[in-house]
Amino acid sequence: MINFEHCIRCTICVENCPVFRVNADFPGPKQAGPDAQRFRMEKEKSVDKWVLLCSQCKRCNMACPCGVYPAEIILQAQQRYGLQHPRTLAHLLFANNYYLSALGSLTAPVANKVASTKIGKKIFHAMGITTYIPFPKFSFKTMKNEKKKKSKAVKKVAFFYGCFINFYRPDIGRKIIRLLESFNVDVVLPEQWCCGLPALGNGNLAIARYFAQKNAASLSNYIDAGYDVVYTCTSCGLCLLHDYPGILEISLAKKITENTYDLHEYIIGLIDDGYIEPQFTKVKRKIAYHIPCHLRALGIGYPAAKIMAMIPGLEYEIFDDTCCGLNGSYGFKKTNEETAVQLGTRAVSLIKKTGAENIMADCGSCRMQLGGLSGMDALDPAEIICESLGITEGK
């Protein structure tokens, strides 16, 4: 990371910030990141409350023409800030989300009910957590059920796919790995705890470094076997890629950096060296295609897109500059409600200008956002892909 001297206050950072347009309480990622930090002193108590305004889009980082990452010099302020001030009822309870998720995923029946009840609602606000969207429902079979089936494939997998498709979507989680079968890709389920981001993202990065830990000599086993990793969260691929070698300090990173990959990335460089011919069949549907923040921060383009216009049929038309506003666990805060409504319904008004039967992300946060404030079918890309090649969760 360049130092926060080398910001030359050029203000493009502001101008690309979701959270500066519409909050103005936020003074933005340039005074919340490289100029307050030419003040902030160790021995002296943070006094940057504002910075929990900050959603770690990232949108600043690609914006920035020197460099600096203000989204990482905000990351670290929101950390000390968090040490030295009470943290809420909703930060500790997102923090530990993994746990809370088991428990919702082990009691899904009445986790579910409860949750959607004007009195389940009702202790929501309570906590400090909002309900503007309903919230996904917890799944009683996770990806953890899922069989390891015996292959000789040439191409290994381990598949690490995070907490939103494991405890709400493992039919998405199973699709993903029958898509990959059919291309003679031996697929494992690793053990594996959550990437450490909404621990991160809540103030706790003890919490989030101890999941960082598991996961690295998880995966790092596997890749001492010959596999590659591959997600399917944009997010949990962030935290893996960025965060494990820099704020977390993982020992193993590099490993994991060097051989860890987005699912559709894998995909498109499995065509690429002539591994698979895929024959995709034809697709009827008109999707607006909204583009995650952590996505573009990546880095690696928009690989599903390139598999979408090999699809016959589909209609797809790209939105990339704008953000949804959930931001995982950022947007179900009451105290960031109107910021993500607004960004939100931003967002979903572009999209409904041009007339798309559906929405596709590739982040599970931004489909429970936009499908909730527009009331349509919000899709994974996988979901498109295993559709025009005919499979199913069981096939």
Contents of the next structure:
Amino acid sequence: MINFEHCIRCTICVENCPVFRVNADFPGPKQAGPDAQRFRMEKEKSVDKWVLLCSQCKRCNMACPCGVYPAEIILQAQQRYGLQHPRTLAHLLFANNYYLSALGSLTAPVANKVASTKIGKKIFHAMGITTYIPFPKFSFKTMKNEKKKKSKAVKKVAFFYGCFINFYRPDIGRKIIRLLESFNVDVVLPEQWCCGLPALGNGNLAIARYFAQKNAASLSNYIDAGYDVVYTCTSCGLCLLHDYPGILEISLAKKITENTYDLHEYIIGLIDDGYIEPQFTKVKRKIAYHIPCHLRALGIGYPAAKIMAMIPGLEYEIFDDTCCGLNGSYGFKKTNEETAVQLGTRAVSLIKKTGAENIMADCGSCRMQLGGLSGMDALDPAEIICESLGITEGK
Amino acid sequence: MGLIQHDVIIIGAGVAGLTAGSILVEKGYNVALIAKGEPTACLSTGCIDICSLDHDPLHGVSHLPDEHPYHLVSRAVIRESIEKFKESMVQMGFPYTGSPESNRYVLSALGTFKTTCLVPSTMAAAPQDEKDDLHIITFSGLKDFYPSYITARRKNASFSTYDASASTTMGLATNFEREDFLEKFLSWLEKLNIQEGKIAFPAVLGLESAATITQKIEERLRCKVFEIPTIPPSMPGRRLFNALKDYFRKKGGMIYWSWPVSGVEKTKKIIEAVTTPSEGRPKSLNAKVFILASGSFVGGGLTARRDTIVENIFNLPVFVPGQRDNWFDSDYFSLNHGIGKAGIIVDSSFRPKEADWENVFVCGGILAHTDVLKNGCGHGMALATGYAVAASCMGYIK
Ligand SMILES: Cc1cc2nc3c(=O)[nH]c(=O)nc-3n(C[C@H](O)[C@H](O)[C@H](O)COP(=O)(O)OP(=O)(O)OC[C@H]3O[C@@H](n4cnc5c(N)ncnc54)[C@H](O)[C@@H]3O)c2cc1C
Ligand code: SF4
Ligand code: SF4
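To complete the pair, please output the form predicted together with the partner chain; the form predicted on its own was given just before.
The complete assembly is shown below, putting the previous chain first.
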């Protein structure tokens, strides 16, 4: 998909790049992508360290009228750079975020305490990790130890819940399971690992591929047994659907992409097929719906917005021009803190202008950033749907 | 799985597609707009050219060659489309000045006058002759704007430079949206003690709140302020696009980004669905009607091959202005490149001629014989034909 020769230098991608807007050290997608690509030689060591400043939000891809996909050119340059240069501690840590979080969850009460103390913060800083918003709280009870209910439902879902839900907000994960069960869908939790995106974003193709292969093998078994894969985090989704067949070259990718759905896309499908007729009840909230960059990039429209439109009483306004700035682990790195804070503050100030009471976003990291910076409640769309249908975490 | 049936699918997020879309959503239709990228509006000055051939644009329109698509819409429709556009821009906080009865000028970054018709309120005070005294403010490091081009042409113009610690139009516009920045800037500006004439800026006075920011500066300095459009990245062009897009969505329209249409599903004379490349299960969207608003060459609707020109989605017949020799004038800066006439010929209901489809309508820059550059009719024509196509669609769906 490397079409750098198609670039007509119109600069539309540059206007859309959130990082370029606030960080003068980053030359923007046009220069970092198609322009620099002409000078990247197979045999020469890469020197363009600034490619690491790209957050992989993919906004440039979506804006380019000529099908250049600058973000993909940059992603490859990031992997090359990562391979040829010693990695910083923060890059290594976040590439392996999955193991770290697993450890954090096992030791949740202690880990959370440490993370919130002064010393804990100092340790984070020394590792190149920021603390401008609180590091998410680990949850002791992850999704992995969720018990499976017996079911004879026709529709079967293998739920790819992702790291955020698993380690930090399993309560949302459990609500999603209850929600799908209330739609007469059989839900299983397949064995799963980090989708691989954090490793990719930290220039570590090998680790990303390792996770991806394990996930693909596990999910593939369920697909063979008649399950659809449903994800809730839009960044996991983009990685499964876009990077598995793309840069990660996973052999089972085709099967995965053919059978994987966004949660809300899946629910709309159930409604569309007449499989369910949910009776939404009134939800009195005024919501700013922050569209995660990666949801936009998925090219499936905004399915959660379609469901929100069916909920009586709910007022919502869509924001899809602002990047929250956190981009998963990107904003937690000290080097990107200023960029992340500036972008997040901008997004929050636009949200506050509307008088919204809550923020809603499909992606946990967007919620963490916007909730943290605004002090407002940041909700998952599934939480609103559950509220409207009277579904709780328990039963 | 086909996600919920749409009444209308519009291909292209340009001025034409968004105009048609907004009208249809307001009439209660279920509309999805799909786009592979951002439109040419983002590259434009944000000013609406209706027809630059005559001081009275509507008069200019009546002198266009018979085959020009403007003749498919009545003057009343042109007026209505402009009225509708102005109303929606007021709602979006980005009002326009001007009327389709008379053209006006904006000052270009080269110091020349550009003829256009409607201008954003941030350019309303642009000089209409050589008389006004101008004081231009520029920003250190800004590479896309050189005030000396203007001072070389105009005797009564001078300039000052502000250090805003940003050197791109986007970076500057972002800064202007911050109140602390604006305040600091205003106190610097007050110290310049400009007594006479107008203050001119490259078009970087904010993104979402440009109209208010311009007004704020005017009130504080007690003199007229106006923006000068820059080369892309053009902020006024982006503001126009954002306002049209947000209006469409506010009214209930849905936009699918990352959706380059690459194929169609059809039965007999009906297009059932459009499809986009997918790594997984086929991605398609179905509707009763399809509006093709994919623009000309830059927008991505047309592609020129060695000896022919193709329409990229429905493979509609394209009017090609003769052999390749006729496509380009020998003078690069000429307004008479034959290729400006290339595009889709439509009938009076905006259906493509000599094509098999009943439920496809075409509008905007992809139409044949527009000659946008020569006739100075870019956004105006997109507005008028977008408006007219919406009416044709409603007639068809009924
Ligand atoms: C550099 C430049 C400057 C200009 N300046 C001005 C100006 O100052 N004033 C003025 O009045 N006019 C100006 N014009 C002309 C004006 O922009 C256009 O004539 C007019 O806006 C046409 O709009 P449109 O909606 O038909 O198409 P476009 O703006 O071309 O938009 C086409 C849309 O279709 C989408 N698309 C194309 N192919 C596909 C596909 N296969 N699948 C999905 N989506 C697709 C594109 O991504 C895009 O969103 C300018 C034009 C250019 C090129
Ligand atoms: S992916 Fe995002 S951050 Fe990276 S260059 Fe593109 S727009 Fe900028
Ligand atoms: S938007 Fe596409 S064509 Fe335009 S400068 Fe960027 S990469 Fe090049």
